[in-house]
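Next up: just one chain, as structure tokens, the form predicted alone.
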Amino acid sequence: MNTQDTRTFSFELFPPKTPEGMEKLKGTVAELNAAGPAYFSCTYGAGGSTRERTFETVDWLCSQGIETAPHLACIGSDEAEIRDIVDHYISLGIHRIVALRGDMPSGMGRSGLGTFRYANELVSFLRREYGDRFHIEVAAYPEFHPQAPNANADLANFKRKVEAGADAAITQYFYNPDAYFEFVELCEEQDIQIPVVPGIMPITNYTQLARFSDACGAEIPRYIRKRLEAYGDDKASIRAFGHEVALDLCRRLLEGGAPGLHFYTMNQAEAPLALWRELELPSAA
């Protein structure tokens, strides 16, 4: 069971598409960073489709002295491409990476898969080439990956990433804490010892959340979905109810021994900071 002192609390960002979006993000980061997160992660598009924007965002975060964990998606890339990216991150002083398989860009066939097919191959490469230079996080799926043939296969895939050298995992978001605790128990039975940090998605926009969840396989429990549907266009009620749902989830996870929380901010500060304050999370500063 982790103590509060060893827990890790962090935020995720995505690279903005426009200069205006980048300027807005800088203000958001200033608000979020005042809370004292352990680090910010930054996403990376399918097949590297946001590579340059990711670099711009990561470069700026590092220039501000902010601990940064770039996502590194490997599918569609060869070793030379991954090495170039990692060497750039080393030049910035980065020592934390979120290693992912990633999604294929639309229209790219199997011939475009590149050297890497799975995240465990990327983790193995990073350990072989860079030793312990990086703290490596990988993805975990308490409700199981939508492309996995079954729960056992998904757990076996996760174990391969851990055995390849992952230090910790961040989960896909979920709203059923029992799914998380059951997943952790299954990991313990497989002698998987790394911390599995829950990913938390604040609820602020039901239409957007439903679209994301349908695409990635994250379940919105029926009682939550029906309550959100009933609010229609009442954004204030959606936010208020969403806050209570996420707050209860976070409390139950922390009370049950979760080794931290990783907030999917959607580049917005208000909702994750409201949770941070009410949970009285500690600053890493």
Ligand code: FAD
Given for the second form:
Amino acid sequence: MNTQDTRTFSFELFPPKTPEGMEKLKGTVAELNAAGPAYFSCTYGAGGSTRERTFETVDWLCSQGIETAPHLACIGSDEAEIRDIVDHYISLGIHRIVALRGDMPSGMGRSGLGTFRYANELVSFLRREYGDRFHIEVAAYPEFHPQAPNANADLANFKRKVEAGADAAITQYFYNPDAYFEFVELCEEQDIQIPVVPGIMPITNYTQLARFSDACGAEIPRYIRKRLEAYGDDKASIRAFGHEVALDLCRRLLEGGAPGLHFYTMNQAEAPLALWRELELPSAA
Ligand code: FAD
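Next, report the structure of the form predicted in complex with ligand FAD; the form predicted alone has already been given.
First the chain shown before, then all remaining chains and molecules of the complex.
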């Protein structure tokens, strides 16, 4: 890596549901790892719903000597469970955690909320109990979190996570670079100084993307939706158009000073690697 380049480029995975999925993921990671990402992160289901599968994936990544950042979602877990998980990660030599609230699994009442209600409480706990052991990433929402009463309250909550000790943030995905640049400007006005790394969702499947976006409040601009809808089942055209959209977004973000990119891979190598290559991103190796 260019020693002057402090930007961080990383890949996100989710824990596969089946042994076949896990075998496939190993091949995907080998392909992605050849590009030289700074780290791989792995998602975690709130309430411990993916605990064993996340452990399996994280254990395997660590056994390969790969820099790994497990996600840790606190909602629905008590302090003892969180401590067990963190201790397991320490035993694996992990130094990086993506600290989240998570979303309550459906069917769990308020009594099952757990010890930590918001991500800032988890970050405070990690700092209090483990000092500077971990580089802590938190989530940021350039288009604002869907449950926030308003943009100012959401920004104040983001600031609370930073003051609790977060080192950096990864954003929810978005397709409008202005949303990101405006958010970064708001952060500067609030004296929030940590790097805010854009999360990039490659576009490969319109139905899936529309479903995710509805759930997490990420806007798909109308012109993108209309173009994707018009392709119908033509997967090749969806991928080609999706690639151009994501490439243009990444270029604008990097030209505008983004401190890196975090790719939501959906456990697929092809689309994020095509972006990585065309952007000529540096290898961290
Ligand atoms: P918080 O920062 O706690 O915010 C949640 C909501 O509460 C916001 O509306 C905020 O404004 C409000 N809020 C925050 N603090 C307070 C407070 N003290 N008082 C009142 N309101 C407050 N989900 C998973 O389950 N597993 C994952 O692995 C996962 N990985 C993710 C990775 C990234 C990069 C991103 C962007 C999201 C991820 N998510 C994951 C989704 C995330 O858990 C949800 O978006 C969740 O709804 C919010 O989590 P958070 O950590 O941002 O919560």
